[in-house]
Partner chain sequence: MTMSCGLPILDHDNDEREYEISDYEGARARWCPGCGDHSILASVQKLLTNEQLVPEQTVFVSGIGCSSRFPHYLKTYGFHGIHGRALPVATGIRLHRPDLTVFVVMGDGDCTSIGAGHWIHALRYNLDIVVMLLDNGIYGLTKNQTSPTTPQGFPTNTQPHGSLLPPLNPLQVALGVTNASFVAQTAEWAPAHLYATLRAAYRHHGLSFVRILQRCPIYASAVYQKAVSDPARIALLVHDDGVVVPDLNKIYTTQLLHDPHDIDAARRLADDADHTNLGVFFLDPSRPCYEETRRVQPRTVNERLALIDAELDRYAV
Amino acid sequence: MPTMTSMKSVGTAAPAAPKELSLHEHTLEIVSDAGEGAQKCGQVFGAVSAKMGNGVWTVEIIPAEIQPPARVPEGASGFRIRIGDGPITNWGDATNLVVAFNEQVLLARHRVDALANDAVLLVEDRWATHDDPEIRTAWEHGMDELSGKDYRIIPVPMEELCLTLVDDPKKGKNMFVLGMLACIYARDVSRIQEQIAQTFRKKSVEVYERNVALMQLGWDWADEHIDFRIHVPVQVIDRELVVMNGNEALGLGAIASGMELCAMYPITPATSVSHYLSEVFEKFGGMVHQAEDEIAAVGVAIGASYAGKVAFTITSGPGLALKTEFLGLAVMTETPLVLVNVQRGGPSTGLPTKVEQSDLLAALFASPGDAPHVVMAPATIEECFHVMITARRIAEAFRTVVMVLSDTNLATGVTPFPRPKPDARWQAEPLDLSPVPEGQKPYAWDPETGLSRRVIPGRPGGMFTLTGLSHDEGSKVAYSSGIHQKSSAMRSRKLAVLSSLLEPPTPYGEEKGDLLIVGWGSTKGAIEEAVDRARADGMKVSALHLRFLSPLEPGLKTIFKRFKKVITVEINYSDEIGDPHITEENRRRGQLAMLLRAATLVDVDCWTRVPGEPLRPGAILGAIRGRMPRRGAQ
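Structure of the chain above on its own, please, the form predicted on its own.
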């Protein structure tokens, strides 16, 4: 963003006519201590911007601790919003404008290079004259550290002004900041009021009116004291859009698919799916069951599914580990089950509030014995909706477990997408409760497909014994080598049948070239933006994004052979050649890279990072430049 003025030190200006900057896109952040409402402020601003017609992508900045100490960089809590005059698919590279409730949370963002060199920083100024000399000293040291960049720092008397309307400024600053931003970015006030009403719909009229008054207070202050305005043109919307985050999209997709039960145990960052469903699921005949632990949750879902209901369970990495034995039971009994895993950083409890893509191998292989099942990964918030419909249909049609791998970036990000048009075919078929034909066995596997007809309990003539032990077609416990070989083949063959129904993926860019970037999950937008920049610089680069990871989408080896080099870009860990003791032989590679190397026998390289935040397109572009084949290489 162009520098507003030559001013670099703390200060404000208020010319009669603010300078208006018209830009294709802009990125802003609101950061505070935990509990001060920065995220709610950002959510309202992002939703209003999307409803006005801007492209939007948001990312929550969440501290790892539930209640971290105040005024420490590690406790920074906030919201990042990237808005544009066209579709926005990722959070971008650097923030152009920040509103900070204190200098310590601002330092947290500065120290991870989240801010543009010429960013505008609007900072609560009460700390400069605080009664506590240690706080005043911390302010001075913070300002000294920030002075190393070309930031423009504008002090804002947030608390002083909020105290004119509320007794506790912590319950007012976020709405004051919302008003400031609404003025700077010319947001529609009526839409903001509507969004405030929606946000505080469970509160009293007095709460709503107080928040609107605080918002207006912030608008008025910015209108008088901020000497610039940011204009990001809105799009002409010719179709209905919805605005939601990925967890809401997963929940809405579950409803649209006809699912009837969500069994879960609270875990970050998956829990908000159940929060959403708890408000609306009963209206559509569904129920949310909070079990006593992760193991019980998946057991309830499997039991309900076995009885004929359409059930799913939702968790994150640690919960996936606890559910593993029950997943094996679902595979052995061929009970349909959808499991959603909203990935976070690991191992163990790891990074509860940070994004990572490190559960792929666990999702594929972390089950005792051979337990083939389907693994899918939505790449966008819109796909979070549709993946639930596809997952439910596959689970029931193939009598199998379907895992859906989302992640924190999708879970908490907000973006608009076209309103889905409900289709009756999304719903589950009515249960077949007719008598079971004489002689039909519960696992009468078709030797061509491995499929068998599902028998719902209660059907006349359909009684059989069900266990997790190896069994024959009649579900009788059987340990003979021949029967176990056959049953294993039948469970695996279903995935081959599904693979035969999939279409080969289409590269983003040219069908052949020097470098192919392969990704999965929420990295899609950042990868494709980086590829666009690389292609604009004349590089022959394309991208390929995978949604099916088990079975893998067909035709990958043929696609890979059209490029001189193939690398994956992932948010999980891989060793770097040149690090101590790391060689080509002992190097640990990215998880998708390992999978693709085994499946295609192509020498797939990787570039991975685990920063605890989404990948930036600029960083991926740097990796592209560093991985481009040398001229003449084959």
Given for the second form:
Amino acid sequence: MPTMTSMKSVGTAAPAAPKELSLHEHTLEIVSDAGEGAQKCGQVFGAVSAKMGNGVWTVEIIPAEIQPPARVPEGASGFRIRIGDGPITNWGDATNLVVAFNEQVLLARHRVDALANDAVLLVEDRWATHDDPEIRTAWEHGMDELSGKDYRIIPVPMEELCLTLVDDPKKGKNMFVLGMLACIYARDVSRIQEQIAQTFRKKSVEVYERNVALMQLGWDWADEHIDFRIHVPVQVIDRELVVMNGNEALGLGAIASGMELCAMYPITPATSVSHYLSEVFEKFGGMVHQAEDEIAAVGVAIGASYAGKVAFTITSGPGLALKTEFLGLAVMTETPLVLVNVQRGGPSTGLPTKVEQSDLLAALFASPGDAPHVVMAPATIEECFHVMITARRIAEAFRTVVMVLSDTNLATGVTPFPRPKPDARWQAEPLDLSPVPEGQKPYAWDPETGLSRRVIPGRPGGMFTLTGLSHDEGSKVAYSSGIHQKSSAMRSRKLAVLSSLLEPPTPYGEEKGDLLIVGWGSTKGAIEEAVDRARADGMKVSALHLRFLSPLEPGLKTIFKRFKKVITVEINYSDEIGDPHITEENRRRGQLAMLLRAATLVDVDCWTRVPGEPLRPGAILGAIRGRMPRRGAQ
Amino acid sequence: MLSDPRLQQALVALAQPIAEFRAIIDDAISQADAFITAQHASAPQRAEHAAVSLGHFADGRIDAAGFAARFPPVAAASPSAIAALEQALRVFRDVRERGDDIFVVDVPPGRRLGVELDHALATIGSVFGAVVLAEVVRGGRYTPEHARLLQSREFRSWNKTERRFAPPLVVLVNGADLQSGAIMDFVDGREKIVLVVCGASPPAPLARCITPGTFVLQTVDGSGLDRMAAFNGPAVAAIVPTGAAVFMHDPLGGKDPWQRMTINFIPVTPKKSIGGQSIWQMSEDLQVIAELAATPFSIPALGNGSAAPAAGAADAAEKIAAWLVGQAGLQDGAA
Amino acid sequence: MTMSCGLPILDHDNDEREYEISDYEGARARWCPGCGDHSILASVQKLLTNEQLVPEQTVFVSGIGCSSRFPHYLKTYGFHGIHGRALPVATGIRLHRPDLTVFVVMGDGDCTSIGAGHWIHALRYNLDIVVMLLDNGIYGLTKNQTSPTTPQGFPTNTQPHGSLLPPLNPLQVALGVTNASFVAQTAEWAPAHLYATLRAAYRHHGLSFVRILQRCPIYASAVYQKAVSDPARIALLVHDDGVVVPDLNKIYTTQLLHDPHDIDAARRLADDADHTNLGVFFLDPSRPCYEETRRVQPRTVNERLALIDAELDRYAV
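Since the one above is the form predicted on its own, can you give the form predicted together with its partner chain too?
Now the complete complex, all chains and molecules, led by this one.
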């Protein structure tokens, strides 16, 4: 049964010294109707926590519609913050504390199982006594529904108190909540004031002061009425950090790599990269070109790249589908191209705002015909920055397409990471317009590696026509089978050469053991946290996280053989043995599992889920327990 | 004169073409540097370079030494070619170190504007020669004869492409020394010239620069310089003292002169000559801009005896020229 | 110019070089004998020679189809891409390399069918490029299928009882697009007019869209037969700002004085049921070009490094 603490009893009987809970990590959420400022409040809380030295991972809770009606579960808009005494690598498990502006948005979180069984819920209480009987009824029904869990519900007179300072509580509640949380979590008030000043820097002093007063009001209320405090120890920050989401990191990484064009068409969740770049790119001498469609976007990038600039295009699943013909052309003409796919749930329009890793095979085999290209996946927000530098370099050196697979989890997650130190050598070299040496061909394939130097327009003596038709070294259209065999080999060989330059990956945990979890992309933090917990429980589990999916990192079979069992953990769909009609033979496995089985002939199992949200470490730990090989089994 | 605030104003307005010219030099420097470095680099140095260029995502994942070996530097160059490239580098660095100075021409009173412009552009022309030299060395085609490319080159010997990439110039000049004929030789390609006119100025010194494809601006406060800088063709502007004519001739305005001309102010003809300009000349210059701007309804019929533009003449320039000749004839008749 | 693009050099050894037709000749053209494309190739080579375009600074971009083999037959840079997508590629080239002269060659399937979306938007971007639509009213390379410009009732392999719909009028489409700046029509069987039109297109500042009526002798020889055999069915649009070809006065006696700045008249003439009108329908060189709208101040490597550091400051904890 939930503990329903009435306002009055808290008001009169608050303990002199609140109970202090010291924790390694903790997750809280602020949820409201859209437009009530829960996200801003959460952002300030997250930023201040990071500055104080907590590990932080934040995620926005986004309603499916732009302007959903008030007080409906589907309209829940908010912010989720996980803080820790060390680096936080993922969004964590269930939420420990929620501040809700109404019971309907709270119900939304309850219904998706976002909240821990013993979560503390701080809820605006005005709805209980609202003039509208329907609202009062809804509140009562809501409370009934919540009573199924051991939540501790604390009503908060947010609006009532805010009205003492402002006329429109819609524009103040979030600051009140911020103050309340600052008190509970002992956040540094001067840093909060700094952030408020930053937020309202374009407004008047009065606006700033009013918001600080609201924050103080919330603090005072919590100080008087809340009987617990949460203490997550901070660490001294000994190096410079930056904090951003994965899409901003991708955009900034593209700039740092010297790219000058992002050709795109709006698509969720990739678009925010172009929002960011549209704001700053021209300052750097670059530009965002919003093309008329996904196909044109990649075509413009290929044109720019053919003309000597390395350009990139950014999209999500449905856009990738449209770009595949051009992708084949870039492979065939050996025109460097970086294609970023911020994955979302599919197929079709699927889950536009939710995370999934179901584009792996589509990315690998994106173009009809044999179109070998590179596929890489950053595993952290920090890697979203650095991957763009590597992607551009490889695309140019190998004259090929490099696809970068990010996902919604990385795109919308925010976490601090060590501040990159940009280097001039990360950037693309200026155009080479020197005369083409006598006799050089447009595809002067090194017969051993398939590598050749590209010739860009403007170079005297290099007037070649590149073509998507099968061709020989001289770009002469192939009319014989021998030429197609050879040119196919040359394009394929480049991947083998890259593969030969890759170092074998190192498992996280130990080199051998009972179970090896293999992952890729944004699941790294959650998998490794689950492995840590399992190892603490004495299980012999390790994890292996892949960044290169094409070509695959070398030495996998050797590593796999050191474990009794290998499974992949992925956010894509796979059949479960035991489900109707599913057998070992017809089971469709996770996409990485399929790939690894084909590449290593090891019987790789998988545990995959498509919950429309990042995997929780606790859930992965459950999977580890369920898939541990029995003692003595081989 | 160099402290004239209008000089800064002109440089700010020309920031885009200045940046474009600088980018050419900087690209050339970094390419020449990289080429020379690669010639001498040891295997470990090349591996280090590869490691950095691959970025941190590749740390521990890509064998940088192997990568460097797979992508060897371009073909070796002879010592004489390297020496020539180093000379070209000195030209680039010298120009780069001079900052904005290379874009500013200060014409001492009494000196000939055309000679000073020629001199300034010839120095800049050596950059183009050095760029070509660097390209030739990197392309493995260097022969000792190419050394001549580093000599300064007069503007008239620049080719079409070089003219398109000519840097802008800001010219500080006394009104008395302002000969529009001297400017016309340099208005070509995408050349942009801004004259900062000091002292007494003729009222319409740029009137004779107006041709259908040339952007011509006279301004007192600098307005219009942004449009001039953005114009994709030859352009000349003068920041004139208060009292001179204020007008803009924008070739994108339309096909007829009156569509292209915007006049904000036309003064009365000065009472005495300025520099070498007679009252009659100055009066005629003012007349020219006024008539170019006149709407078709008030454009007088072509003068007696002057031939109408041939029907079917494709080149608008010829028509305007013919019309101007007609106008001049009319003036003569009236005088 | 959008950004640093190096200096297009400039082989000074060739500085004073006079380019001849043979300097622009690529592989031997493999179109069918009698194909109108041969005549267009000849006119283009003449244009390149007369305008002395530097071969290494000229790029021909094409899609897929008979006409799209065009770049292979020239000795300039060329990019022979995929069906319908020549314009996006050309956009990327021109946007980043304003020092290059860009020509686009498309067929009617390329331009008006599979690539119609790009066509409309390219007209709107109005980059300074020359776009040639080689319109033979049929799919030739894939062997005789109906195209959007196939005359109604004309039988093909896909519509054997005759093309079902009235043909699409590319001129009307182009003239309907906001910011289109040059729309012309010419015919390969009138080489003097073809050349004059291409020259006007090349000299125009902005995207010059030229529909070239072109005969396919194998599958659709009938499409333009009446216009070819009866010059009275053709009217030349003449104007000092458009195209005037005095040599043709004797053959084409129907000449209409048309001011190409008049968009309404242009639209009426594009829909002329009595005549096939050849000439410049519309032009407006003052319309903004996308590469100029998007012109960005170039940054050097070191400037960029300093800016990235400043940008990271915004995200510093």
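Superpose the two forms; the largest set of C-alphas matching within 1.5 Å is the rigid core. Positions refer to the first chain, counted from 1. Computed from a prediction, not measured in an experiment: that's the story for all the values here.
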Exercise. For the rigid parts turning against each other between these two forms, mark which of 188, 235, 266, 351 is sitting at the hinge.
Key: 235
Quiz item: Which angle, in degrees, describes the smaller rigid part turning against the larger between these two forms?
Solution: 11
Quiz prompt | Shift in Å of the C-alpha at residue 130 between these two forms after core superposition | solution = 3.3
